[in-house]
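In C-alpha cells, the next block holds one chain alone, the form predicted on its own.
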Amino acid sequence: MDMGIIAVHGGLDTSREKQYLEILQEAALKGYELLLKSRVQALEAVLQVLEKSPKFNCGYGSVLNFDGIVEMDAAIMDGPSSRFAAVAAIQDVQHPISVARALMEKTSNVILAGAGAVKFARAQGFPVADCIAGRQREAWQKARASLARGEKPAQNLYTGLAAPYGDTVGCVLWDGTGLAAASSTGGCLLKTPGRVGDTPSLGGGIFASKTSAVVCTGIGEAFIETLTAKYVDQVIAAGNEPNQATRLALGRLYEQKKAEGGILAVDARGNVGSTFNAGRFPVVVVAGGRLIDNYQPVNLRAEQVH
C-alpha cells in the first residue's frame, strides 16, 4: 500500500518525551497495517494500544472523577457510511473504543451510557477491568486533599497529574478512498460523576464525512456548544486545507469560549492539519506506511506570544 494516512494525537499538555511519542508511533503503525482491511478496525487497533498504556488519559490510565471513579467516553465514526457509535461514562472496561465499535456493528443504537453501556459490554464478552492506574489514584488523593484545605489542586486538568503527562487520545485516517475518526478519554480530573465530554458528541469533538475526519480535545463543553468538529468539516468542504481549517476553528473556539484545545484533521486528498493553543499537543503521522519525521502541529499560543 503506497497511499493512506493515519494521524494520532496524545492530547493536550501530554509530554513529548521519547517514551510517549514511541507509544503514539507504535499505535499509528499498528493501525496502518490494518488500513487496507478495514478503516474501523484500523482505528480500533490504534486506540487499543493507547488504552492499554497508563501514560494516556484513556482506558487504563484514565483520570478519576470527583468520587474517585473512572468513567470513560469513546466514539468512532466512518465517513463514507456516516455510521457513528459511542459509549459515555462507561466503567470497568479496558477498551471503551472496542465497545463503541461493537455497538456500531452489532446494534442500531448510536450511544449507550453509564450502566447500560456496561451491561452491553458484558453481554458482548468484554471482561471486568480495573482502569485505575496507581499514579492517577495518587493524583486524585492529592487533588481532593488540596480542595479540603481550600486550595486549588496543582494537578493538570487534562492529564490529571502535576506534570504534563497523557491526555485524551484521538485518531483520524484516510485509506485512499474514505475517511474515519475515533477518540477515547477518561475526561477531566475531578469531573462531576456522570459528566460526559465532547468525545461522544457528534460534531462537537468528533466528525467524519466524505470531506474530512476530525477529532478534538480540550474543554469538552466548549467544543460541544460550538460544534467545533463539524465546523472544521464545513471549512474544509468550502475549499480550505486542514491546517487552515483547524486554525480557524481553534481561533473561533477561543473567541467564543476562551477555551484551550487541540484539533487534528485529515481531508479526502490525504492532507493533515493540527492546531493547538495549550502547552503541548503531540501528534504522530504515518503516510504511505512511513512515519513523518518530527511532525509538529501549529502552536497558536506561541504565535500569539510572538
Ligand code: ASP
The other form holds:
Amino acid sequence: MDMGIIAVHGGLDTSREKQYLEILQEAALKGYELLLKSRVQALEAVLQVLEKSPKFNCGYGSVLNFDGIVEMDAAIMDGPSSRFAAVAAIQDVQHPISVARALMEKTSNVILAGAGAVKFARAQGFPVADCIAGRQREAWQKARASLARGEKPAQNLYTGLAAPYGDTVGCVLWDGTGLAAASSTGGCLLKTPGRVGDTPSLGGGIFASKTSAVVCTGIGEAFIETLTAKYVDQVIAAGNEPNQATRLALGRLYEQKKAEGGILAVDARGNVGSTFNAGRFPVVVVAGGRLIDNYQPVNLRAEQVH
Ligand code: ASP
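Output the form predicted together with aspartic acid (ASP) next; the form predicted on its own has already been displayed.
Starting with the chain above, the whole complex follows.
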C-alpha cells in the first residue's frame, strides 16, 4: 500500500501548536497502518486517538451543553457501499465513533440518539466512561457565570475554552479503490440539551460516495440547512478538484448563512482539498505512508467580511 491517502482535521479554531498537530499526525499515521485492511477500521483508529485525547472537542474533553452535560455526536460512512451510521447526543461512552461503527456493522439502523444510543452501546459492551475533562467543566462554569451577569462568555464556541484548544475532529480517506469519512464532536459549548449538529447529519456535515469523502466543521445548523457535504460531492462529481469544490461550498455557505466553517474532502484519485473561513483549521495529510510537510488549507476569511 503506497498510494492511499488519509487527511485529518482538528476542527475550527483549533490551535496549530506542535502538541495539537502531533496528535493529529499520530492519529493519521495510526489510521494509515490499517488502511489496507479496512477503511472503516482505519477511520475508527484515527478517531479513537482523538476521542481519547482531552485536547479535542470529542470523546473525553468534549464541550459541555447548557446544563453542564456532555452529549456527543459521531458518524461514519463508507463510500463504495454507501453504508452510513451515526450516534447523536450520546453520553458517557469513551468512543462514540466505535458505537457508530458497531451500529453500522451489526444492525440495520442508521442513526441512534440519546438514551437509545447509550442503551445500544451498553448492550454492545461499551462501558460507562466519564467524558468531562476538568478544564471543560471550569470553562463551562465561567461561561454560565458570564451569562448570569448578562455578559457574553469569553469561551470559544467550538473549543469550549478561552485559551488555545482543540475542536471537533474529522477524517477522510482513500485506499486506492474506495473513499470513506468519519467525524466526532461534543458539539458547541452551551448548546441546548438534545441538540444535534451536522456531524451525524448525512449530507450536511458528512458524506462519502464513489466520487468523494467529505467532512465539515463549524456551525452545524448552517451545514445541515445547506446540505454542504453533499454539495461538495456534487461539485466534485461535475469534474472539479476537491480544493475548488470545498472553496465553492464554503463560499455558498457564507453567502446563504454568513456562517463560519471548515471543509475537508478527498476524491477518487486521491486529491485532497480543504478550505475554511475562521481563525484556524489544522489539517494533516498522510500520503503513501508519509506525512505531507506543512499542509495548509485555503483560508477564505480575508475575502469574507464577518
Ligand atoms: N459542527 C459542530 C456542531 O455544530 C461543531 C464544530 O464543528 O465544532 O456540532
